[in-house]
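Only one chain is shown below, in structure tokens, and it's the form predicted on its own.
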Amino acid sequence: MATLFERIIAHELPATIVYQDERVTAFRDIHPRAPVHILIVPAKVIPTANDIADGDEALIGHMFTVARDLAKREGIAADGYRLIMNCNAHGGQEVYHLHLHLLGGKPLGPMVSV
């Protein structure tokens, strides 16, 4: 069965698309925890950060030069801006198709609250 994002990455789903190639697809989040908050997702299915391979790394790579990309686009360059990668229930991943948050905007505040 497709992912979410498979099926968004298949224009299956709606979704407000600001990248797309043939590695990766950028659409903004539905429930942005930021005034942008892009999710970058590969086309390629990998489930967590614990399921990269070795010969995913320029996969991961890209995906991380399309977030800088989208950043400067964004106007959210010059000010700072946040990456994050969730990793399986306790890293509070909810969809098990890898994917790259791109959040800024507005001050973030502290990583973590402990």
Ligand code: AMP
Second form
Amino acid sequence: MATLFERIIAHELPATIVYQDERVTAFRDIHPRAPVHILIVPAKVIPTANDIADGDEALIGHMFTVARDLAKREGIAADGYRLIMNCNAHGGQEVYHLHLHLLGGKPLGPMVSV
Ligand code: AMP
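For comparison with the form predicted on its own, provide the form predicted together with adenosine monophosphate (AMP).
What follows is the entire complex, opening with the chain shown before.
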């Protein structure tokens, strides 16, 4: 069965897509935790960071260059932003299709609240 994010990438579910190429899709998080909250998702289904293979290095790098370019386009590059990848239960991962969160647009406070 297709993951939620695969269905967004295939335009089967609605989302505000801000960037798409053959390797990654970026769309706005449905429950934004900051004025800018974008998810950068590979077309390849990699469930968690634990499942990243050595051969995925270029893909993972591409996710970061897309994040960099989107931060600039969203006007948050100079003030700064946060890139997060949650993994499994202790990381708070909800969707098991790898994704990079791009958050910014306000001071984001401490890295981890406990
Ligand atoms: P994570 O906890 O790292 O797995 O993050 C999953 C993120 O996906 C959460 O921030 C959710 O708000 C977001 N999300 C879930 N469903 C959708 C959706 N249909 N469209 C956009 N974002 C979503």
